[in-house]
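One chain comes next, on its own, written as structure tokens: the form predicted on its own.
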Amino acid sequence: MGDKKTLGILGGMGPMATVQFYRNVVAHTLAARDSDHINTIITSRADIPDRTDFILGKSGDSPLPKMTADAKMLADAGADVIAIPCNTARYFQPELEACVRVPVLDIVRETANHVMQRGFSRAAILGTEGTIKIGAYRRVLDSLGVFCVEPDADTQSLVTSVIYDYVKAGLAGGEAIFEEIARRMFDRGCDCLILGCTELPLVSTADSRIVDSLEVLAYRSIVMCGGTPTGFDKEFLSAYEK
């Protein structure tokens, strides 16, 4: 364990997604005792302005200053690798990478690479309106030869409702809406569905065709920090065995 590194989690976007991500890291790290786990530093600044509102021009309050402040705080506290469990925050990836001297994992690129390595060819992307607008997944998937299918306006409104009206609001009932969203996207001929918002794993169903960006980020974080991944299913691990 001498090569073990410290993971910094830049969280708070939203808080439950941060909790779920850390739970994934702990649950999927091979450990027989406390000290076998990855050293982790977590920030969860709940007042980081909404990323989608800024991207869509609904707010002039940029989340970047608080995000860069937290990234620097994590690095100064000893983080060797930084993970950001928020897909929409990928809009600010260049600035975040530039403000620290440690690697900042790119959740979108890691997830897109995973999809490509699994052999999927027509991927549905579910995310916030901000993530869809910036086309982050579409551009990366296109570069990898994977066709990207985005929701139509009506389906996107359901995705937005699940994220904001259910998960972020702490209300139950989003699972049934998620199932309808998934059905619609698979009916459009998609062979996989990317959970491109870190709130969605909290309401998603178990399906080998669903790719959870939080799970991908957890796997890469464990590996980058010198831990041994465990407990991932066979289909998931097939992306890393080629």
The other form holds:
2 protein chains.
Amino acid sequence: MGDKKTLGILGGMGPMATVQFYRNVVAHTLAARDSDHINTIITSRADIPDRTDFILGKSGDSPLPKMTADAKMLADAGADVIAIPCNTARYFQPELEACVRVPVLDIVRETANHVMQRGFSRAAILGTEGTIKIGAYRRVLDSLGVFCVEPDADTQSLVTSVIYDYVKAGLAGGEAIFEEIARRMFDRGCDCLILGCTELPLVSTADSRIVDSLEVLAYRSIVMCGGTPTGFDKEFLSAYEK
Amino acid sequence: MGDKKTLGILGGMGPMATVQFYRNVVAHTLAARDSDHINTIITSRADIPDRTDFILGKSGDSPLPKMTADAKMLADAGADVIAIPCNTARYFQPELEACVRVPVLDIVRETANHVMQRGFSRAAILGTEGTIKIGAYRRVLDSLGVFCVEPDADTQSLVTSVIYDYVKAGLAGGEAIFEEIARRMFDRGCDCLILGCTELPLVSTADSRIVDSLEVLAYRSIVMCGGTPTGFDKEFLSAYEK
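Got the form predicted on its own; could you also share the form predicted in complex with another copy of the chain?
Up next: the whole complex, starting with the chain shown before.
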């Protein structure tokens, strides 16, 4: 227990993705009793301005002030490591790392590294328009020697719709649209599909070629905090065996 | 938005019950976008000493100091209302209410009141040995004119096993034992079964006679914080129509 660290989750982007991430962390920590789990502190401030609207210039309302306030609050409350279950928020990674003394896990770098270690060579990236526009996955994957395929405009509009019209709005039926998106990307020769938005796992299907950024972040959070990961499949774990 | 309050969740008892409660709050808040949700701050300190062990005298390690520290942290971080998804922790309700200036929802009183308003007259209470021993449900139900039926020793040992050996230990198969417990309590003439432990909803079946303390707490949390509740069934909502 002495080596255990407290996990701070800077959430709310969106709230259901935070629920899903927190569930991932708890369900994937080997525990015979409550005390085997990781101490966790979570902020889920629903009124953080939309990241994509700001990045695309649709809104001048920056989410950064509330995010840095939450990061500081988490660190002050005892978080030793901060995880942010939102890929679009990664745009603010430098400012978030600078505002606290504790490490802030980089969801994009962790996921791209996972994809590279698994031996994938041509990865499709699905995310919000904000995530695609900032090109974070493309740049990091490029630097690791993995070719990155972004959706065409029509497919991106389907991804945006699944995220905003279905998951965030609590509407059922996003699964069928997700399947169509996945089919299109695999048809373009991709050997891997990155769920680069934390809302997408809520409509995704099980497929060993699909890499969920939320699951990667959960694995890394558990390991960094001294918990024992459990329940990850063999393909997933192969990324960490080298 | 101006009337919205921030919900503080004092969790970790156990961690999966906290996940489930947080999921309840998010899923049951009417939201077309992230910002329709309630601002939430959660502590899930896995190393809070076991409540039942302390109440039964099996351990001298009181959970109270860590719980009051978490309650104060939540209030300091901006929580306007505190909810504690753990029925056994209700033993410390007076001390928890006294340590912060913000309201601390009383899971036992809220659930008992719900049962009374639904018109039930003979309610079975399922919970940890700690919850049964402190008699919180029995006393509050009595005061509301609802007869309270506690499990016999053999049935209580099944309830304890489901909570500790299955849910908290992450073992599958607790559902069948729960069904046997429910059958026995309904056979004793109960018209209502209270899930008075936040681990039990994870193995429970859908039945309009089953009242889940976690769902009642979620409903009350959403309403107290100015969110719009959604997705509760008609029987559940009838408790709040009078």
